[in-house]
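Just one chain is shown here, as structure tokens, and it is the form predicted alone.
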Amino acid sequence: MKIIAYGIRDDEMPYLKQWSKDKGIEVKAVADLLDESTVDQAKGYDGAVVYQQKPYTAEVLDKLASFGIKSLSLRNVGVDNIDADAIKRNGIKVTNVPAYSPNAIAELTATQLMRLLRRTNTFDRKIAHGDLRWAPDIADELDQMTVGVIATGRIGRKAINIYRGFGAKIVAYDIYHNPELEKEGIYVDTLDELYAQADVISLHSPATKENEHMLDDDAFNKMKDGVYILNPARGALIDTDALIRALDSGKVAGAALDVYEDEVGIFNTDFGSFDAIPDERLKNLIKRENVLVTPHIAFYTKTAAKNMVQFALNSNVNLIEKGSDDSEVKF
């Protein structure tokens, strides 16, 4: 047997080295993509692991066929950028990483809440220049405070979970209750309701054509004034210009977006000075004080690595030797 792993960081060559020793197992390791350009790099194999954000297109996969390849695992949840027609087409089978480490996005959607209401970003450039005043910066404290989670599975739970820590109030919505929190009696009906309790809305939705720009203009003048947005999920979840608007009107008080709906080609790239970042609207969200960008880094944790890595290969195997894997994704 002998697997091909695309998309391989630095950072997970370790663990990739290891599985490989203890499973017996050849993975050649490629740290380009999986595109028209290094498909060809997989024939000869049995199986493919890859990680990207970039599609997985109709020609890619047709390739991959072509080659016997019907084996094909995500290091990560997301498959919202998979030809599910190809896919289909080709009788090729899937899997994901539906959790590698729950914790690490949650942590980080609750670190950056904290920045925010303790106005850190603004402290920091005062200090920088020299300004050690307090006024006008007051904070706000979270257990004063109603958080409304938009999505409860694993993140959203472990979010749920962070948030109590605080002494928060927590009102959720979900289109699939956890009998869990259910009994609790935390859920809401609508996202109306959900709108006008929270102080805060924590998104960990995934990314479905029908909550494409749930937030949106509409959404937000329905919101308490002075809301906090939280979103560590996907950014289309979010209309960037109406989020713009609503900063700038005082609707929301402050975002942290580890997501961003165009950040493909953006994200995780080294473009040497601020000004060179080709993408105004990302730029003006930046600037400002009470916004906290981060590139897609929730999940980047040591352990949520390793677990991409040796989940998704361990998944791999089992679609080649058996056929079928807990992790299969449907399409």
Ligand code: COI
Second form
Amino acid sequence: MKIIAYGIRDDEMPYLKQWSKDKGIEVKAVADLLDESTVDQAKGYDGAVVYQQKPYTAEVLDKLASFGIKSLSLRNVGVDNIDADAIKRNGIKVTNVPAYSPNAIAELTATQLMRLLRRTNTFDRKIAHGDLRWAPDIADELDQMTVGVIATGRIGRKAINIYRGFGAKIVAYDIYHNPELEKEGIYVDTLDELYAQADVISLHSPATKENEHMLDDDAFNKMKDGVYILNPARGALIDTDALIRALDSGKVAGAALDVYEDEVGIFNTDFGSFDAIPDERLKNLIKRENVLVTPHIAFYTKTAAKNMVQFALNSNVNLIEKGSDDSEVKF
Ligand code: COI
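If the one shown is the form predicted alone, what is the structure of the form predicted in complex with the ligand?
Then the entire complex follows, led off by the chain already shown.
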């Protein structure tokens, strides 16, 4: 059996090599992402392990299938960049890694919330200019606040535990209710109820056609004045122009964004200078003291990287050998 792994970073190599040695299975590591220009390298392999935020196009998926590759294992959780029709048409089986480290995402989200509440970005900038005064940057305390958690999957639940550690009250919205949380009575029936109660909104939902731009002008208008927005999930959940309007008006007091709707090709790229970043809206956000932008790094921990590589390779072997895996994604 031979597997090809695309988009392998240097920090993933030790985990890949260790897995290959332990299992005695050949894995070819390719630094490039899987696209029209690299797909031919997959010829002769039994399965492909991939990770990327740019689209897996119909052309690429058709080609993989024409090489006999019907086992595709993603090293990440999100599947919103895959052409579902091409997957079904070609009978390709896809797995993801649904829980490489929910903690990694929840920890960054909470870190950024605390930075927003304690105005650390503002103090960092003031100190850099020799201004060590306190006022007017007085903080809010999470202990006194209600956090509205949208989606209570593994990551949302980890985030809830962390917020609770700080003493926050939690309200949650999800179409699927977690039985434990249900017993605690934290679910509200509608997003409008969550918007009306939450001082902080923490997004943990996958991106679907239905929830694109769920935070739009209408949603922001229903929120409390001075709400904080946290998005470590998917950029498409927020209408960026509406967020900018809500920040300008003061409706939103601060935002922590680890994702951005136009991030593909921008995040995880070195442009050499701030001015060279080719996205004016993103620069508008980054310049604000009350907006914390990080380039999709919530997942980027050693634990997550190891699990992403090794879980995805294990799943790929199961697909190749048995035609099924517990992490199979249904399209
Ligand atoms: C995911 O797992 O879907 C992520 O968003 C993390 C990143 C590897 C893209």
